[in-house]
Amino acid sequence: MTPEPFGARLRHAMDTRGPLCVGIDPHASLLTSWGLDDDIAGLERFTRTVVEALADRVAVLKPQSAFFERFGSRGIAVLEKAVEEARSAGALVLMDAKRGDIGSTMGAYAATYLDKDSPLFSDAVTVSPYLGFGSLRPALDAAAASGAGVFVLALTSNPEGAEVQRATAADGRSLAQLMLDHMAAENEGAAPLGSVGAVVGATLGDAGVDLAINGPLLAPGIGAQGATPADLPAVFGDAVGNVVPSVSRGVLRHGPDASGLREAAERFADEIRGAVSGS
């Protein structure tokens, strides 16, 4: 039985729940000022909270995989059961890991979270094509088999980004434009929206690329990074109606207490619907 696809499920979580992505960030600073220890002990109550009050509403759940991996093994326990409590709970899992390869070792990467048998199997996952879009195709023939999705970086909210993505190509196209258009043929014919979206910084003013991809678009920045809500149609033009905004530190700061993460959680959706509408 052929899985529906990532691009599909997206889209109907997002017209159903709110086109909203939380990040899941087990920052240090974070934990303390929920009054938690910096351990796994920590880790785990942090992670349960956000998962428990927020799958059940949210279209995307973002897990930060390095908050994890700095606990070893039993970090990536926590991760592993958030990943499937959130999953069952209806939200879809999108795993910032940014893993980027080449041959083999993609594979491996690829095995570890679009692998329907893995423990870590997500509903898409963060990849980076700066070793050459065509790295990446065991992560994007790995989705495609399993029904899931891929995020590709192209242009990034953090300031040093732009040294290699706004840079040239042999036939003058930005390098971030040369990845979008990667993107744009991966999803061409897909409907109601493509599985392979693209990460594109909510901070950039006017990002300066077609971003016409038929497929989704990851906005981080909302929030603590600075962009609001109100910035995304500047930012994404006619492509914002694929816009996934992606708030973290925002949303977290109003835990432990679970009915302040889904009030904030609803007020951004709720600022993201009325940016996105034009209301």
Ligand SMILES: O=C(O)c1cc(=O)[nH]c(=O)n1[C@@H]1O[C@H](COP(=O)(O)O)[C@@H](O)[C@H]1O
Second form
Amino acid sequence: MTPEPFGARLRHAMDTRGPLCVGIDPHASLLTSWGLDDDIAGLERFTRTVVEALADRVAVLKPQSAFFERFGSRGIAVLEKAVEEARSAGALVLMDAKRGDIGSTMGAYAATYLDKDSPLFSDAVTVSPYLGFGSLRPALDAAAASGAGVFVLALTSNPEGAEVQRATAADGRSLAQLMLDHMAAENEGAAPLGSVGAVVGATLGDAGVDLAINGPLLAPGIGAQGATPADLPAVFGDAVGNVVPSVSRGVLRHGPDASGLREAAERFADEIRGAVSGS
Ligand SMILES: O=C(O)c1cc(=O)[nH]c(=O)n1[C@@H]1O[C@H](COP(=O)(O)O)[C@@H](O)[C@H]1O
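Right, the form predicted alone is done, so what does the form predicted together with the ligand look like?
Every component of the complex follows; first up is the chain already shown.
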């Protein structure tokens, strides 16, 4: 049986739960401010608290793999459990791993995150196209086969990204636009939404690129990096309805109580609703 595509599953989740994505980024400083030790027990407790508080209500949870990898194999075990529990509570899990390599190695990353039999199988994964969009082919194919998605970096939220992403490609387009055009080609004809998303920072002011990729647009940078939901219409224009705004520290700093996390997520969700419906 063909699995339901990620784009359709995400559209449904956004329509029923609202589009907010909450990032699970267990920074050492957050563990400390939650009264936890910066060790595997602290990581486990932090992660379980976030998943239990939010997985039954937000559309997407986005664990940042680096914060789990820093604890070695035991950190990965915590990550595996979080992915499984979040998915069973109804959240879509976007694994923030930002993988990118030559195609043959990309195949191994695809097997890690996008093969249904893998312990780290996720609904979607973040990837970097700056080894060439074609190097992502194994991930794009694996995602399509398992009903998963891929979020491709286009214009990242950090100021340093511009020197690469705004550089001019051989045909005159910016590199970011070139990548977005590849994504649009992948998503052509998909309904209600393609499964290849773009990452475009909410911090950018005006994205200045064509975002009509017929796919979701992950917008990190809200909260700790200074962007707010009110910035979304200016950055995304007509494509704002496909935006998945993402917040990590802006929500996580309201723990360790589940009620604090839920209220913070609800405040962001309300602000997003207001900003998107008023645009
Ligand atoms: O792919 C991402 O999620 C991402 C892309 C980007 O352009 N900027 C960006 O901040 N991120 C991630 O989004 C999260 C942002 O965290 P906060 O700044 O705490 O909300 C981190 O996990 C980043 O790695």
